[in-house]
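Only one chain is included here, represented as structure tokens and corresponding to the form predicted on its own.
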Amino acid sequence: MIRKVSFSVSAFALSLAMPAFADLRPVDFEKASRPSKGFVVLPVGRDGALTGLAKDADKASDGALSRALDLAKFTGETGQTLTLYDAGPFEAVLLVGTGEGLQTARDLRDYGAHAASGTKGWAKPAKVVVPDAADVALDATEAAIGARLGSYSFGKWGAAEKDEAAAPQALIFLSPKAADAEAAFRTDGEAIRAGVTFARDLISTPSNIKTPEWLALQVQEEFAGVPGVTVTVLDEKQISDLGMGALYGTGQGSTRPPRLVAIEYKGGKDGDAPIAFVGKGITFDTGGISIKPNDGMWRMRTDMSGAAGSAGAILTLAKREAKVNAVAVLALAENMPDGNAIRPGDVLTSMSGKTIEVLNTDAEGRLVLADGLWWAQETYQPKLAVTIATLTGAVVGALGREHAGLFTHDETLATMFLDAGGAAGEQLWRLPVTEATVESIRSDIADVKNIAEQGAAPGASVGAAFIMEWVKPETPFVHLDIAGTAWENAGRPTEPKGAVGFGVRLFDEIARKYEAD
């Protein structure tokens, strides 16, 4: 939980309590049996089909449920819901469509999220009948994870704490393997919830609070005492002394200096190289001297979503005691346009010694990642390095908000990440980096320039090509551009409107693949 903060802004002091966070929906588990009264959630197949325990519940209601489905013309399409009250012996029934049947963990998580949202405000705990998914061992565990993720709310600043009497009622998931489902949920499920919630909280925090220093402090506090985790924070002097001119230069226009944060988790074998997640952490992005238009600039508080997802992933791995070594490197800066800010046409020298002609100060995420990625490789010699960033508007134009952009020259890694994204419910789509794209960022006065000339190459691929300049030949590498997937405008079942925390679930899936080796 993010804490109360107090600090000075300009000539006045600002003290703000964090929002009164909405309680996540409590969950419990019971051995599966026929629901016969009270509050229940039932799955309904295509054309209103009731099977298994849902069919038994209909018998207990003397057919009241099936008659209501016919009258409401409820088709049972996936995600469709219908609420009935005083239906036979049941005080309330939520019917949730499952279409042709649920197949994956993602399907079950969506089902659980629909159960949570559809029963919000119910006066008593509700028993949830969980449909079987062919490829999932513990269906109820996945549904419960979805309920927890889907009931997230950041809350409102200055809101009073909730009355305990108004706390949400529990969802009780029915499973033939209730004990196993609960054990898996209390470890893996709650670990995923913790990582996603931490990332969403960080992303949602306003940027007058969320300075690079503040974000580094939140990481230190969140991971204090967590077994196997070491947090390292480099301040602006250390960043400068290490020659990180790209990271330092990005933040030099702000009164709030940059930070580099490393969260190292050791759960694998001693000496085994870690997986490195390197996240863009621009705590607010005006565009600098190349200032952005006003429309939607408020959302630039989310420009550190890559760093938040990386930090959240390490929290998940640590909470579930993953048998893998991993590190998150957060490159944190605020991009502001004052008299000290870098200008278009300036040349910066990165930690590697490679020089950068800055043609556009609004292409700053790739600058901080260049130094963050190089430092991660120098410090940890990772077995895999992944950069994750809200990097380009171009990737949104190419892929919309359903998929993040995936860039890699490694076919095996491409397949691994595409599969992991599907399993986690964080979809990826592979995009190219060609020789022509690489040539488009060659500079006349430096080694590279941070953008291509207008129209010379696709923007998302240019950003990836730039970052790849800092990948060592021996380092397996993937870049993720999450500009379209970091913030949810309308809301999805497990991703309420607002910050998504994209990357936490994906990176957990990637870690599991390395654990299995």
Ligand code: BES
Given for the second form:
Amino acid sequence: MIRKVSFSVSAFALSLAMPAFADLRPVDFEKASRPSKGFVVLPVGRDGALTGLAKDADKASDGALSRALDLAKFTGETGQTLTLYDAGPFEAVLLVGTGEGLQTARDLRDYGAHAASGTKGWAKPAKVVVPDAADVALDATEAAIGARLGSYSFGKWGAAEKDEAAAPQALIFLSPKAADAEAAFRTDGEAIRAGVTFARDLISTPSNIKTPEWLALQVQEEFAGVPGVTVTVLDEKQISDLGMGALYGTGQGSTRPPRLVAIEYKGGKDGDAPIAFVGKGITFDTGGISIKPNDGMWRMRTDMSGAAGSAGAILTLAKREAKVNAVAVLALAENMPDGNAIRPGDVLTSMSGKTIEVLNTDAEGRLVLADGLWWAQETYQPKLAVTIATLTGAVVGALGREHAGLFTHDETLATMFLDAGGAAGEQLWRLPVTEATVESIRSDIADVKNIAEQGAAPGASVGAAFIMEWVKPETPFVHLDIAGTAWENAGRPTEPKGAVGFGVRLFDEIARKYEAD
Ligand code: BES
Ligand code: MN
Ligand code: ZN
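Right, the form predicted on its own is done; let's see the coordinates for the form predicted in complex with this ligand.
All chains and molecules follow, beginning with the one already shown.
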């Protein structure tokens, strides 16, 4: 948890009080029994159908619950809610629609999140009846994870907020296998919560505080003492000495120098090649000399969401002691216009020796990833390398905000990622990288250029094709463009408005595939 500005950023940043981090909803587990009093949450099927313990609760209220559902014309659609106070023997009842019935872990997480948001501010702990989802063993575990993820908020900068923040009441999830559900939650569930929260906190932090140096320090502090994890930070001198001209060049216009951070987790066999997540970590993207218009530029404080998702994923793997070797490589820089900044038309030499004609300094994510990806392959010889980046506005135009773009030439990996995304609730959609797109970035004066001619090829694929120039033939590779999915504008059950932490749950699912063998 990020709570302090622990070094000198600037006098002004130091004078900021950090926000009042709202506590996530506490959860507990209890052996399922018939609810007969107090504060309760109950699932409701189509047309107000009550079954199991919810039906028992209705009986305990002499039918008051079903009469209320009738009067309110409750259809039972998924996520529909109705709150009753002083209903029969109950002080408060939250009724939550479950539609045609819940199937997956994701459905249960959403249910848990609805239970959390619908009981916000309740004066006492509430007992939650958990519906049976067809495909899930420990339903209560998943519902509790949903409650934790859904009750996240970053808080506000300001004195007033702190006093108001009353500690939230617990949700007590009822389960026939309460002990098992609790054990699974305390290990896997809290590991996911830790990874997602860490990523969201990093993404939400404004960029006057969030420099590459600050971000590297947060990683060092968060992982200090976490078993199996080693953190390495390369500073600007080491970045330059290693010949990372693309990462170095991108950060050159900022007074806050770049960093390369590696978070290595060893939970698998000794000497087993790791899976590598390489994240774009632009702590602010002004566009550089190819400066962006101001409209929405504030959003570019989240341009390190790929790095945050990668770091969060390693935290999750380490906390649940996953039997896998994995590493996150964060390519951190600030993209600023300045007398020392790179210009359109400049040529940079990357660590691999490949040269880049920079035709647009706003196509900077691919620059830092080129060096990050090459360094990751040279250092770890990974058995899978994934780049994850808020890379292009074009992917938002193509896919919107529900799916991240998936790019790979490997059919098996494509299927694996699409499935994992579905299971994790971080959905992907595959986009192509054709020969014509690869051709579109050939440069007259360097090996490649960082953008194509206007209209020569689809923008998100151009970014992917560029990064693929740094993939070694022996490295299985996937690129993810999360520009549309990193930030949630409206709010969904387990993703409140704001930073999503996209990648944490997906990479946790991916790691499970490598743990199995
Ligand atoms: N960080 C942006 C992409 C982005 C856009 C992220 C919207 C989140 C929301 C990236 O660095 C960028 O500026 N991309 C350019 C690339 C172009 C110059 C080829 C873009 O998409 O316009
Ligand atoms: Mn940019
Ligand atoms: Zn960017």
